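In the form predicted on its own, a lone chain appears below as structure tokens.
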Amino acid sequence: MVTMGQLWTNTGSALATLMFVYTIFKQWFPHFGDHLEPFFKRLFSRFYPYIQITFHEYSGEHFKRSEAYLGIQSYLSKDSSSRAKKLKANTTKGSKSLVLSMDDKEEITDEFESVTVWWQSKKEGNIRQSFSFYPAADEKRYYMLRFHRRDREVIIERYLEHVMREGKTIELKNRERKLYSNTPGQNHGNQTKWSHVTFEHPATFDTLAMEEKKKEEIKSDLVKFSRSKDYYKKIGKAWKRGYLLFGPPGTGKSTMIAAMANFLEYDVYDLELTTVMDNTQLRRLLIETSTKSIIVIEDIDCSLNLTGQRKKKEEEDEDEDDKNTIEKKMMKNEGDKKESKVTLSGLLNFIDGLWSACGGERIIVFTTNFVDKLDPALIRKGRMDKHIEMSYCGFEAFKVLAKNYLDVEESELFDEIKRLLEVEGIKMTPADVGENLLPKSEGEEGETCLRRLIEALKEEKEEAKRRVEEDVKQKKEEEEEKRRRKEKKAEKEAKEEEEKKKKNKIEENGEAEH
């Protein structure tokens, strides 16, 4: 009786065989085998069980680069490199790292859903050489995908979707990630409006000087944010989300936004306001953004005069008798330079506007040291979801700095610390603190810095205190000042009333006489 195996052996000769025949027929009689050929195709696929699709590296007029090639080339990487026996590294565009891939003529298994597929790397024609910046014409490189045919709908439907999403999920991965700005000189024309470097800064949540509860539930809105997208779609709002980090200079709002970027892996987008000549041009910068990115809008309050438009206007009077002649000077200085027409409206619907929804994937950042200035409505939830108080550095922020500059964990003085920092609520910049931690010298102990900061702590008590008498005494002198510019007032607008009555006599007894 004959086996299964001696079966397929049989068919698998008999179909040589036949190929045989046929390719020394096709050659003979070249004509005639165009018309058989369509018959043994479909005879050769009766016995065939598998199918075949390629994908070409290049494709289109233009020799663009298939981006289902480079999908695929970045999804197998990481297998090619642990299953492959020959590899070739490719350095792509962007990228931080090389890439590894098969090389020609090389075939690895995958497996999705247990079904078995096969991946070969591929190449047809002979190289020649060639001047042009593309391979020559004949020389075409593509990946081969071969499966059962029974697993056509698993490959089709979900396979396929499956390869694109982790081969472009590798891609974002592995990416140079970049820092970008937009600068006056590059806003006209059709010059890109966004100029970029390497995103290199090391700044992470473990190095951030902040209590680790705050980090936690910071990170945790990160990710939840990251993963929602089909929240997002589900209840009708465009994929971004808003963050308030307030609080005064050098408490680490840019560090915090570094981290944030290095935690998500996103790129950074830092908008400079002023060099924005109008609310259309803001747009535009806004279109021009990837996803996975992070806005950024540094100093709010000091970028565009975006906080009194609402102001009423007996408080605009209150408030102009308030400041004296150098400040009224300085901002009439400062206006004289503006040339940005970007509006509090303009700026709105870049935020949360119909134009907010192109693109997904984005974070808005403002950093603001005075967060009473600006106007609510740019602030409210809704645009500004997450509002973060970056304060000054507490006992939690001061142990993580310890352990940064100078890999210390516990010391007999920290106790000291602790009770300046929470005890006598001495306040001090993270930025101020770290600077005193820094090591001046080689060799410098890490209780000499400690002590150093010790003592900085209670000068800075003491300059504390004295900035309450000074801001006393001015306090006192701004109210007698104003008191006494009240009582000239008031004296000036009685003379001015006697003179009126005066007058208004003399008149009187004028007419009285006629």
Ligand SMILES: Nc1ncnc2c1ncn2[C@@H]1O[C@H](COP(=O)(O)OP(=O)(O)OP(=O)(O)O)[C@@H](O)[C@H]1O
Contents of the next structure:
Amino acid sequence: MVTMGQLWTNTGSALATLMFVYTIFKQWFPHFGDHLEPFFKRLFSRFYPYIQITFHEYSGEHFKRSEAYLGIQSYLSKDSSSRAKKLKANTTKGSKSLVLSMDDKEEITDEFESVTVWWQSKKEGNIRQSFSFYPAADEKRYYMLRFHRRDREVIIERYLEHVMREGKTIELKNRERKLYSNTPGQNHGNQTKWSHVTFEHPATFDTLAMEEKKKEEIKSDLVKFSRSKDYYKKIGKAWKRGYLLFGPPGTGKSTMIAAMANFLEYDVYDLELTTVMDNTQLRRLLIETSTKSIIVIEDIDCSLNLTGQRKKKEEEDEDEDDKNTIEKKMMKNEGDKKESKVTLSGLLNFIDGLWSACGGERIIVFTTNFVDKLDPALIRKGRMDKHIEMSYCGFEAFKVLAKNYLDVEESELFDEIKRLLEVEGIKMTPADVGENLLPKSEGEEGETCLRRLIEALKEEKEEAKRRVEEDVKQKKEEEEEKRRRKEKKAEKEAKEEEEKKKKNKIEENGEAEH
Ligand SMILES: Nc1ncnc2c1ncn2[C@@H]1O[C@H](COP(=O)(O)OP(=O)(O)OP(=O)(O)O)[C@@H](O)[C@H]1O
Ligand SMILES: [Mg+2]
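Starting from the form predicted on its own shown above, please give the structure in the form predicted together with the ligand.
All chains and molecules follow, beginning with the one already shown.
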């Protein structure tokens, strides 16, 4: 009895012999071979159980490298570097490291859902006679995927998508990240355009001085967001998330943005609203941003520089309600200034209008020193989904800084610092703490730096006391001034009233005489 395996082996070797004979035959009788070729192909495909798909490096117009080819190259780079025997190393534009891929004519296998596939890197074209460093123009490279025809469904429906998705992820990981800023271009009239530099900020969540719990919460929020493509699709929401970072200057708002970008490996778009002419330009800038990016608007409360005008108005009308909303600022901006006509509604449209959904995965971060000044419409949940307060340095945050700056994790001086920060409640920003901890000369001891910090904290306490006293004094003076003005006003009004009465009396008397 012949087993199935033996049958396949026999058929395979019979086919191979037939192909060999056919090749010889074709060499001797080239014209006759043309008639037989379709027949042989049909015969061959009936018994050959594999399917092949080729992915050419250049396909279509414009001599652009095919996305599929590049995706496969990235996908295979992770496996080929450990499995293939002959590798090619390439630097590609915008990539931060070498990309290893298998060399021509190499083959590796891959497994997916218990299905085995074979990838081959191939090259076709004329063999050159002369030596040259450059590839021949007629050399064509391609990847060939081979799999059993019983696995057709798995491969076509799921494996190829998996390869493309993984490849894209590896490509994105390998790319050099960029920091974009919008500057008015000289060649484009007043149009503002994105220009970029390589993003190389060293801040990470490890170096960020903040309570561990808060840090972990933000990190898991970011991770959850970046993995929620399908979830956002399911609930019908654009795949974006808004963060509002607020707190006094020097508490690490900008540093946090850099840490977020490094953590998620996103690009950063630093949007300067004051150079944006109008809502149309704002929209255009948004459309030009790429996926996997953080769009940052720093100091949103003073992005549109109108505080001067606001002050004038306040001086004229003292009793005016002190509701300093962005909308008011922007409305005035629209009327008085020619430079920027970005309105609150334009900005809101930018955040959650239809345009914000193009391109996918984006984080929008606003920073401000004065959260109370912002219009509630701007910071409501859904627009700014997560509000993060960046505050003065606590003991836990100090420990992170001491470790980063001085490599000190324990010291007897820590108790005193803890007392000053927690019991005395001295407020010092992480920026100032860091400055005090920074060794000022080569070989300065960690202990010296810690003592300097203790001194600075004590000084800060005195300074804060002085500030409070001054504030009280100033408030008193202001109230006194206000009272005086009110008195003056009342006096003036009484005087006017008296004069009015006098005038009326004279008129009445005059009429009586007539
Ligand atoms: N939480 C922090 N962790 C680590 N370093 C910090 C932190 N806060 C501030 N720093 C240090 O202080 C410097 C200033 O911080 P940063 O620019 O992030 O403050 P900011 O809150 O953005 O201030 P501003 O409101 O003035 O823009 C940074 O270079 C950083 O080294
Ligand atoms: Mg900042």
